[in-house]
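Have a look below at one chain only, the form predicted on its own, in structure tokens format.
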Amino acid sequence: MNINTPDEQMGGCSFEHAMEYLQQIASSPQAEAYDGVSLNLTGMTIINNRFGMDNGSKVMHAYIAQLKSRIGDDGVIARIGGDRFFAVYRKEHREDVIACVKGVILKLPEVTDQGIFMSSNAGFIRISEEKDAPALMNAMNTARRIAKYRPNTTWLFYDEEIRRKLNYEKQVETMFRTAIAAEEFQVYYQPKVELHRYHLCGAEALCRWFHNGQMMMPGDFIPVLERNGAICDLDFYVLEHVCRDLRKWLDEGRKIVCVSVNLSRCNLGNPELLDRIVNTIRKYSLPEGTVEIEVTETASEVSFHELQKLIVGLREAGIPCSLDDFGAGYSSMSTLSEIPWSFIKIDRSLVPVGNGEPKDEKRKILIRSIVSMAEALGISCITEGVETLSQSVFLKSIDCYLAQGFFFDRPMPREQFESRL
């Protein structure tokens, strides 16, 4: 079998001839002998965006040549798609492929004068751990996957540990329609406090799973349905249960407070966004202003012109958003600059503990920065993660008055936070 069939773009073997070579790999007595592994070029956007679409593909094109010369005469490497690659090769080289995954310099003098780094998100795999090409190619995915969303790695090998992930996450998949359906999720809320009077201001509407009596938390759910679409029915389930929720407590003539419900950006790509979320909140006749959608920024250029007309959108509707998570990722000053924002919430990551530390100084420095600029530009912010009374007194010293945090309250079930109403 010829393993060097020329790919015209990256100078690899064509995707089926790779694959049959995984498959003849698997299949022999040689799968000790080899590793296989999947990776997507990480930067590429903005490579693209700095050098432009064509000095990207250079930069593609050298990475790849540098891998292809790490992984030996007997390997292959192919082009899945786009920016992802996967390849297969004796497991001697394996030191040589991590380290080229972790991120190597590339010297382009037709790009710039300057090194480009580039690294890779990766899922490795043993041959010998399946038999068959395309179980091998999901659980490469698999792993590049996990890796990507797991601090403090870019690469991780397909193990017993995520064997047991992909089982747990299979049984979520297949419980979830059922819970959903029996209403096992429940809406806690988490307030709001307005720093002069220290007053409950809002709240802001979190999602608890109960299966046979026992409490699920987020973290080991979500994930999940973010990963398999899932997501985008609860959101809805949680926007419906909270206008459910105020709509009650106006019928008995309490005095509500605006509530957050968390949109995931894996709604982003459904053209009905828009109208399905006014629609649901108007379906309750809810005073404007009574319900606010909290998202998280998106550094796809697609992505954020979705983003951008949908919070324009709800703008419109009367219905206030916030940028959730600012500071967390890489915030881009266009995200505030050309989104119209009722308020920005200033990720926990920010907020100084009050050790006195060079690092703590410069979070001081950073929030304070942020709400002087929010200001400006007429956006008003709360900072989630306030745990302290010192962290309080810090916040309204730099004129943030909003704030969310256990220092205040921690998220309760509807019937407690009904007491505090």
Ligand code: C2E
Given for the second form:
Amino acid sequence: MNINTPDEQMGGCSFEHAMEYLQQIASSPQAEAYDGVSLNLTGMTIINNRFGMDNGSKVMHAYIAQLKSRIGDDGVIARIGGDRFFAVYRKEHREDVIACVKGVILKLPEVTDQGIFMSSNAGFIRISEEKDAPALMNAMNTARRIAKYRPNTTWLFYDEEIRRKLNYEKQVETMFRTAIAAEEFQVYYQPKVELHRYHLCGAEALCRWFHNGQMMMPGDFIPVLERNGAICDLDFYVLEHVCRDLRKWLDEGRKIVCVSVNLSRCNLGNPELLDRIVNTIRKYSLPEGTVEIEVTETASEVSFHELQKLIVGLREAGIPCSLDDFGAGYSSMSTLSEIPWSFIKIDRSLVPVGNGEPKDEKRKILIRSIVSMAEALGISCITEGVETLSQSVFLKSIDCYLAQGFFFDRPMPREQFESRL
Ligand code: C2E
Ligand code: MG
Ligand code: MG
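Got the form predicted on its own; any chance of the form predicted together with this ligand too?
First the chain shown before, then all remaining chains and molecules of the complex.
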């Protein structure tokens, strides 16, 4: 399906046409009377896997037809790309559109006898809030992205809070290049511990941004940099600094430990990625196995294959690789069976807090099973986010001997970490 041509089957129009219409409404005195919405259909990957791509398209068409039937005669709907759409409609249809976003049951006997529940994540805007179509699109998309990660809702209206967030994102984007050049980013090191003897056995490199005397945490800037792709430059900046630190420590005669560097999935589309990582590490003539790469898992099939190729290549080059935040996302079993990980990093959301509640007992069961499954697969486990002695004792009792967390150490500046070596 070509996203840039009118899609009569879905009753939609081309993206360009819809943007022109959006601009026309925004510049007219009628702007007050209209809303815009950007939607991302929920669960299309699962639908495609379950029913096949052709049937997946039928489901998508049926959902968009539902939406189309709710936006009135002068409403328009167009595809942005993939499973993302946007629509412009008179605000008296708002409640109907919201109901469709919350979910409808589609009857498609040619796909399945059972009804299919489809919903979406959506960002709404009152058209009078912005002057031009690109700004409106940006605002709706931002509201949609925020809605996606906000608990208990799947949709949001663009408002003052989101406007502040957008301004902040713009500021981060503008400051980033100068900040990299001025080396405002610093690598902090968080020790990894071997639980038998509480012995330092490695570290994770975590970046901090120092700007105007203030320290910014990754959560304040990484999501922004992931959206505009600049995270790739930051990842290589961190890798370079870690290699440089390790080289310096070796030259000073210190006993170094393996340091892991986080690699954002945004890097996966880069065909030079493997060579670039390997060459950066080789440039510093570091002993094999002293730099490790941490990646989180991925849900899309394309990036799964890219991830698999990368990890195979890195392992062949003698670079250990860990699957970060395991248990927090999709945790697909094929990620474990088809990719040669050296380590699984069990996400802190699975670490029992020790309150004896049924949910906590389930965490214990899960973590124990992951550790024994990983061992059978020949992969070592490290648990993140260990904050108490009893958690550390529990981990030892289930044969998970590697841990990282505030109970042992918080991430610390380079100078403090090197005094431990
Ligand atoms: P991550 O890779 O899962 O790193 C572990 C995070 O958990 C770190 O947060 C660490 O400070 C925190 N943590 C460690 N122990 C504990 C604990 O006991 N309790 C709690 N509550 N938290 C603990 P931080 O430094 O804020 O980093 C957050 C995330 O930002 C990282 O999660 C990683 O995904 C990302 N990140 C950090 N530096 C980089 C980088 O250079 N490149 C990329 N791509 N991502 C990075
Ligand atoms: Mg990590
Ligand atoms: Mg992690």
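Residue numbers count along the first chain shown, from 1. No experiment lies behind these values; they were computed from the predicted model shown.
- Domain motion between the two forms: of Glu95, Gly219, Glu316, Glu160, the residue positioned at the hinge between rigid parts is Glu160.
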